[in-house]
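One chain is shown next in structure tokens, namely the form predicted on its own.
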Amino acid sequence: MKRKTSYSRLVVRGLVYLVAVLIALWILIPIYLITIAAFSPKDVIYSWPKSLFPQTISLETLKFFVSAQYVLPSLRNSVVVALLTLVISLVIGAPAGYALARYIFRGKDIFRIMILSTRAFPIVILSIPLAVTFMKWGLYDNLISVAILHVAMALPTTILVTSSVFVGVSKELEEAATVFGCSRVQAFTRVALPLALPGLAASAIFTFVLSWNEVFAATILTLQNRTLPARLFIQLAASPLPFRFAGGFFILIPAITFMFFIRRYLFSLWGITLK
């Protein structure tokens, strides 16, 4: 009986590992192929059959992409908008999530549902009225308008995620800090906030990637100051194949780099220690 139980556990564990490997390959293989194509000469990109391992490494494709008009300004716009969205979302969302986690008030559950229900509105419905509003305010074709809309898209999730994170932080630790002379703000910044950093890092990754990959709102709200995904969305159909691969690589790298630097907070959230 024990052998059968241990055998079934091994089978289940093996299936879990197999599914995890398949999911990882599903994500990593396209990234690998795009990266290879981005560092391949133009004639290799058009050749067939293609090799899974690069025979020659060249910056010709990337130079062709970077030298294209508006690419570098659009790349800078994407970084600025994503960072603005990240900072504003955390500055507003973290205190709001803390308040939801620590205070009890009438209609709290309904308030949570209302926050989440804002994500039910399609961006197509919101973008046109917002474009008209930003024109009246003099913010049309401005990075601030794109960042504001991205904040509106990311804020509900940021509030709910940070609320769940602060629920996991013991309230007694903050009470102990106040006993030893800390104010409520000091207890939050010195005790609750450091313990909540892994969860806040996860929320930051979601917010950054959402803003970086968003296309439709940036296309509607801008003409000259477009982000890189919005610029590629407009030009991709008429662009040659090397331009497409290099564009995909440029879109992937900042998000992956951001995740790489923030990964230690995620590992702390999962109980893993990095040396």
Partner chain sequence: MAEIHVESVRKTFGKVKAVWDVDLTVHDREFVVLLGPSGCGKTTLLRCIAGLEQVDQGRVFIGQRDVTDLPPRRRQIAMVFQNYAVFPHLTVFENVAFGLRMQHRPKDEIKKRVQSAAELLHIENLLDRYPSQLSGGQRQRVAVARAIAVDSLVLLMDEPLSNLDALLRLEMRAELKRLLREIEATTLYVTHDQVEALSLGDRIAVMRDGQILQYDTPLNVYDKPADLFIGGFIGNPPMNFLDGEVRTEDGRLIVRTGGGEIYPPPEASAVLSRLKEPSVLVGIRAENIETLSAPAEDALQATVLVVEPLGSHNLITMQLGPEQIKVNTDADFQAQPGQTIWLRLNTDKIRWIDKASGRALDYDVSPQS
Contents of the next structure:
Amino acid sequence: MKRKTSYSRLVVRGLVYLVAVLIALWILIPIYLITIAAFSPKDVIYSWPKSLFPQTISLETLKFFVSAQYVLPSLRNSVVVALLTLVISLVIGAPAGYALARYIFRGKDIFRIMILSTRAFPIVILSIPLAVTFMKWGLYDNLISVAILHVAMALPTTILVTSSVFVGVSKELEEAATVFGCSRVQAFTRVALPLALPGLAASAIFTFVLSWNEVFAATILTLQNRTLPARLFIQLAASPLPFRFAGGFFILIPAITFMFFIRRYLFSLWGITLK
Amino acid sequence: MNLKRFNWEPYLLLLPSALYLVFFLAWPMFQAFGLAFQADDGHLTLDYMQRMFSDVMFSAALINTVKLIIAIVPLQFILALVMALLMMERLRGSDILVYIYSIPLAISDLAAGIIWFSIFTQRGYLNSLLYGLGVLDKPFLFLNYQSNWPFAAIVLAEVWRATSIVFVILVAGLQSIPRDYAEAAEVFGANWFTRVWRVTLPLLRPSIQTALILRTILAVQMFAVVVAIAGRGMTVLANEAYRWYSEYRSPHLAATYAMFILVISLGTAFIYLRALRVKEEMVL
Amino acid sequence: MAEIHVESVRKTFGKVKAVWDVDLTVHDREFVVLLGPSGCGKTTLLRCIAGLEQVDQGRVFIGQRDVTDLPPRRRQIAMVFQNYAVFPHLTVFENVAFGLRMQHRPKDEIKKRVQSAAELLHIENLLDRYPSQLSGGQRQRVAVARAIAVDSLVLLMDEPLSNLDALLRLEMRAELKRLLREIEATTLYVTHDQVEALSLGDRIAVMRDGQILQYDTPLNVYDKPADLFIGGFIGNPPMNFLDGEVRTEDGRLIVRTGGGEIYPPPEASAVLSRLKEPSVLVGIRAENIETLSAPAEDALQATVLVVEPLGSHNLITMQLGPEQIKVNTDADFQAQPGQTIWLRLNTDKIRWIDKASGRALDYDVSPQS
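The structure above corresponds to the form predicted on its own; please give the structure of the form predicted in complex with the partner chain next.
First the chain shown before, then all remaining chains and molecules of the complex.
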């Protein structure tokens, strides 16, 4: 009897592992496929049937993509927009996050709820009126306009995330610093900031990825100065397969790499629940 | 209230972001209203609304969007719940699993669309695999716009890409539920399914609510995945907003579509909040 | 070192009166303990003195100087926090040196002072470590070393031992006492643990609901609690309180309780006779009750309910008339539940408490020092 239960327990455990691995494969296999596509020479990409385990690895397709007109400038544009977005949202958002974490004040709950509810705000609705406005201001087709919109999109999350980062740094530490001779500002820069730095960096990377990935607003707000995803998107229908595959791989890689660095912060970044 | 004692610090710290959100979030939304309901000479009009409703692509875009949401969100929820519950089983190597399961969080909808296009396209990997298995002897045209295959490919791509966010929210929620409850239920003889159904899921309700609202609202705006996989063969609401702005140069109709997307988003959020209402008394 | 002086300080949080019109003076080099249940305002009072909270009204003086409107760093204080607040990103050395660095002291002076503070707390071999590599007790020592390394006028401690486990707490308690005697610091120490308060303080200020109820030496707070609350809060077991009625019989004043009559000593009789209402509470500590195995004059008859051997002594719960009473006996005292026993109360040690006000009767020392 006892043997039987432990045997069935083992079977159940094995099944659990099997399901876990299958789901992991479901996520990894498409990434694997786009990777081998990007590293295949052009003629292999056009050939059929394709081998799932390629014999030749070549940089031909990626080189073709990078040397295509507009690709390098738009890559630069993407980096500029993402960096601008990151810096602006951190400079504006982190103080608000700090206020939410440290102070008790009237209107705090209302502010929190408003921030939470704007987190899922449709970017479509922002892009069109802002495009019209930026055209009036002469900011149309300017990278700053894309960054402004990306900040509007990222700011609520930045505030919530930095708030949870600062909550994680005990208030008592800052108080101790003020008792032992620091001003409020010194206590922040000497104690709270160094301790919050890893979390703030994770939040910054998250913002970077958000901006790097964004297609709709970037496409609407620019004509010549496209970001990489926007460039790829408008040329997609007219592009040959190698260009598409290499492009897909290209925008995929930085995102995955950055994720690796912030994996420790996953649940505090995305796990925030409406209370 | 004593003015000297009143602490302005938090308000000063909040001011920049509050101003930013007013200028670049609230005000544009207000302007979108203007674009949708105001003609260029300034008088109010329902013209754009009528033109949107009578547009040949409108009903297709709306039906496709709704069909996609109905197909995608439940699938994502069930898959994410399975993934999250797996994480609670304290498997060996669960650190690696968590990382793998959350990789798609960083993948853009455009990249996901291209990846699944590479699988479903005529000379793609799915056809190669089916040929290798002897199922097919020549490539099958999956992305044929007369068939349901493009729809299925989009559903797969979205489930593949955007289940992670639901997974992460659910895991964060599960981690905040003390194990004692499930263990208490186990001691009193509840089996695994009963524990999940009667104890874990009800306690997880706030997280489920957040995940569903977020996912549905993001699905209403689905855009690049659809275009990358189906090209012009299939349209959705966000795609129409894009085309009216970029191709037909009508910010008014584009804004009208955008307003329509907003209304659907708010509507679904409201429905979820009502349906999954968390009673005050049930929160510990 | 210097004295701390607090004058009618008030601090509210919304509608909660955390500290309400408190006056308190800590003399130079004195060790004063703020004792009270959680939420009584003791930590808030300490934080008002530290400058971590702004007072609503009243003044705070440290060393004759009015510091009410100064930020913490200008108050020349040192503080030990409940969760130690040891900076995780600094080594033990840098933690202890933190206050000195902020004062821009010369390098060799900092080194010397850190060294001697570390030696006092036996952490001199941990100076290169980071707090995450230390145990709770070691972090506690770092926090104390950091506080004594700076030239401060007063030392403030907010429940510094509450996060240590029982054994370590006992050890640190003795060590703190030795250390603070040695450095002769004016110290204000917050705790909810009465044993800590009794063992450490030169004087104890007992707080409740934002006010100081009694400010006296440990012995007086224990033996002569100012009111019902303090008698019940301090001591293990708490003071027994018997319902009594003051009467005069045959020209003699007696207090009739449910368990029998008690004859107050003459000084108490004088006070009791002036009561408007005849209702009093007879407060008596468990160790001031003698047990007799046979009836005797002025002994009350009681029934044993529970015997709890505690090693050094036995704690016995008895039924005395309608009330229960706890009595300490020698460890070799034998008794069975249900057994009848006679109790003799040491009437000199009784606290007579006016039932209407809850205040002890002969208590005439005002909380001011």
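Definition used throughout: the rigid core is the maximal C-alpha set that superposes within 1.5 Å between two forms. Residue numbers count along the first chain shown, from 1. Just so it is clear, the structure is predicted and the values come from calculations on it, not from any experiment.
- Once you line up the core between the two forms, the Cα of Ile57 ends up 2 Å or more from where it was.
- The Cα position of Leu223 differs by less than 2 Å between the two forms after fitting on the rigid core.
- After superposing the rigid core, the C-alpha of Ile31 moves by 2 Å or more between the two forms.
- The two forms line up on their rigid core, and Tyr17 then has its Cα shifted by 6.7 Å between the two forms.
- Overlaying the rigid core between the two forms leaves the Cα of Ala255 displaced by 3.2 angstrom.
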